[in-house]
Amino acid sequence: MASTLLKPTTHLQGHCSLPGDKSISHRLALLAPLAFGTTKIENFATSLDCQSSLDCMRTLGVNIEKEGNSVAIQGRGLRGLCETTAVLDAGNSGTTMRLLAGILCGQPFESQITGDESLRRRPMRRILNPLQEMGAKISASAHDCAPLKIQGGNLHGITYTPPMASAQVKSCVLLAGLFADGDTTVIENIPTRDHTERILPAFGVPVHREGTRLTVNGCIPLVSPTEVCTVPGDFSSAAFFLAAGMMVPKADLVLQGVGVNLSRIGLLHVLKETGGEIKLRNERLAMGEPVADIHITGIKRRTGKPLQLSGSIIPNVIDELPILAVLGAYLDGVEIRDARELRVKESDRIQLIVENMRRMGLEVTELEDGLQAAGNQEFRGAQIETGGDHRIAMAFSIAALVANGTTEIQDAFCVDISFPSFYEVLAHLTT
């Protein structure tokens, strides 16, 4: 497993484009095969996770042509996927497994889906319960983890309130609802990412919103969009460079064409509250998603207040919490609570964040559902254990930019899961 060495810098400047948004790319890869017609996609995410979604659909008989970041998917209709004796492999992608499970429950055949060692440890009971309530015959291995076995068949609509805030659970239920008799409603007490609700209408399926209730009508044929679908730049990838812009003394960055969906940009509000000078320029819409160029010129003032991250904001910044922990220790301190979900991501992210912060000489307290760290701490170069987790690798690569001495990121190229060009972009902005 290759490692990379990083040295501190005082400059972070330039323009860059980012890979296509993973969440949107996943949903296009899974919905386009269910539609009549060919869906053309530009700036499809380069991540291994999204490749897993394409690979699973190919195994299910879908014709997919891919050249660079351009993808053309020939749809087969709502129940047109092909039975296969192969076990579908979602790789490291929880999104692929959970959303595809909802689709497979509506297909007229038996299927199995698994993933890598990390994914086989992640909890699946959260989707098993609502799918079984809809009449699906779906089971998991011991401890309610993958592999999943599914006997597709008839489903019926339900009204379901997820016990946790999860866009994956919401999307799984809504996608299963496409195959159900009657209406399927998800009640969201805490809003989560709304990409599924935005994308479904582009395929001819309206999503009815009434307060906290989201409803889809079952058995509506999907139709491919007539226009090319251009995927916005991934905000979760942008987050690392936005935080870096707050930490490196001489920063002047423009991140081009980034998705700024309100359900994703909690980090922007957090950074502005800490004194960040951030502006959105050239705002427009793509695929019904708001897009902008993000200009950051670093921190202009220090608030003296630690970052307090808890409650309803957590689902909005869940992917950015590793880098926010690093940023908080560098600025005025940080306290993260109500983030127990981090323990069942690609790794136990709370444990790895705390371990690596301590390796860099920082004082930090691990909590069951988060962590606490004082601010204005001095970072020192260290050997970082990523646990194969892409967001840990990227967060501590940014920490390395302000550390005293050289930092070694072990298994650094686990970043390929979401951002294969991360180190190239970082080198471009720091030279």
Given for the second form:
Amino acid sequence: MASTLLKPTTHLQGHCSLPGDKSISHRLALLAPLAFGTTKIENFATSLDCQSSLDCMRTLGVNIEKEGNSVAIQGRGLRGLCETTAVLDAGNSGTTMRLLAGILCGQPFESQITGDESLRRRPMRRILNPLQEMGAKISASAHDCAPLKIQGGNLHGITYTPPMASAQVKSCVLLAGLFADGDTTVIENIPTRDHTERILPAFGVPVHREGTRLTVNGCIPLVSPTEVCTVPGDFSSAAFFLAAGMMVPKADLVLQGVGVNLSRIGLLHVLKETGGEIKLRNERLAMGEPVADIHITGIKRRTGKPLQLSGSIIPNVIDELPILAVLGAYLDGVEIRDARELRVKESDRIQLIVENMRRMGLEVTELEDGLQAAGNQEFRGAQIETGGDHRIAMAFSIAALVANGTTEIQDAFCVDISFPSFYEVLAHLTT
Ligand code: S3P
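Complement to the form predicted on its own: the form predicted in complex with shikimate-3-phosphate (S3P):
All chains and molecules follow, beginning with the one already shown.
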């Protein structure tokens, strides 16, 4: 598998736009087929993961036209998906598998979903429990993993408190709730990204919020939004360049049109608290989501305090923890706790972050639910083992920018899972 070589730099400057947000694009790809009318989308994510959502929907009989990042999806109504003998393939995408499972439980036919080797290792009991409680006939392998087998049918509303903070579980239950008799309520102990509850009203389905309770009423017909849906730039992709802006000496970056939904931008707050010179410009709304241009010009004054990441901020920064670990070791140290969920992402991210930090000559302690590393460490160029995990590849590509010597990122193009143009954007900003 192709690797890429990266060299240190002292320069990180320029403007760039990020690909469309992956979480929002998935939700559009999965909801538009259930609506009446055609949903027109601009800046749809370029990621392989979102392509998996579109491909599954095509296999389920949905007409989807795609030209570049513009997508038009012809809805078929709430129960209008078509039965297929093909096994649906969610690829590497946990969001596709878990959200689509909620939808398939409400369709009047039998279906199966599988995924790649990584996805077939990820836990599915977290969605089986609430879906079975709703009356769904869904089963998994002996280890509670994919492939999932579903005999769709009638569902009834439930009130469910997920035992882990997971937007995928919350969204799976709310989407199954679209097909249920009565109301479906999800109670979140710790809030997670709120894109599902923001997007459903755009399809004519109100979501009632009462503190930490979210409720949808079942069997309301979805209607395509009349306006074109323009997907904001992906904050989780922007995060790698924001962290780089804190590490590379001469940084002056403008990241244009980035989604700055509060349930996603914990990293921005962490960077600001660490002395980051970051300004939001041109703040606006797109599809009910806040969007801004983010300008970063490095660090004004080092606070000397380690990054402390634990408790309720964890779901907000869950996808940014690999790059925050790298950043902390470069700045004033880092402690990550309460992040067991990292062990069941596309890889065991705690283990791979620790392994690759050590390969770069950094001292780090692996904890069962996180890690700890001192700050001001010297990074050494190394061979990085990505384990096919896109966020590991990108986090250590940024570490390479401040390392002594050359860094080789193995299986580098796994970045295609979320950010296919990552290396081009990096080259553009560093030359
Ligand atoms: C996502 C939710 C998060 C996140 C993933 C995308 C989503 O997963 O890590 O990249 O779009 O709902 P969990 O909900 O499992 O934490």
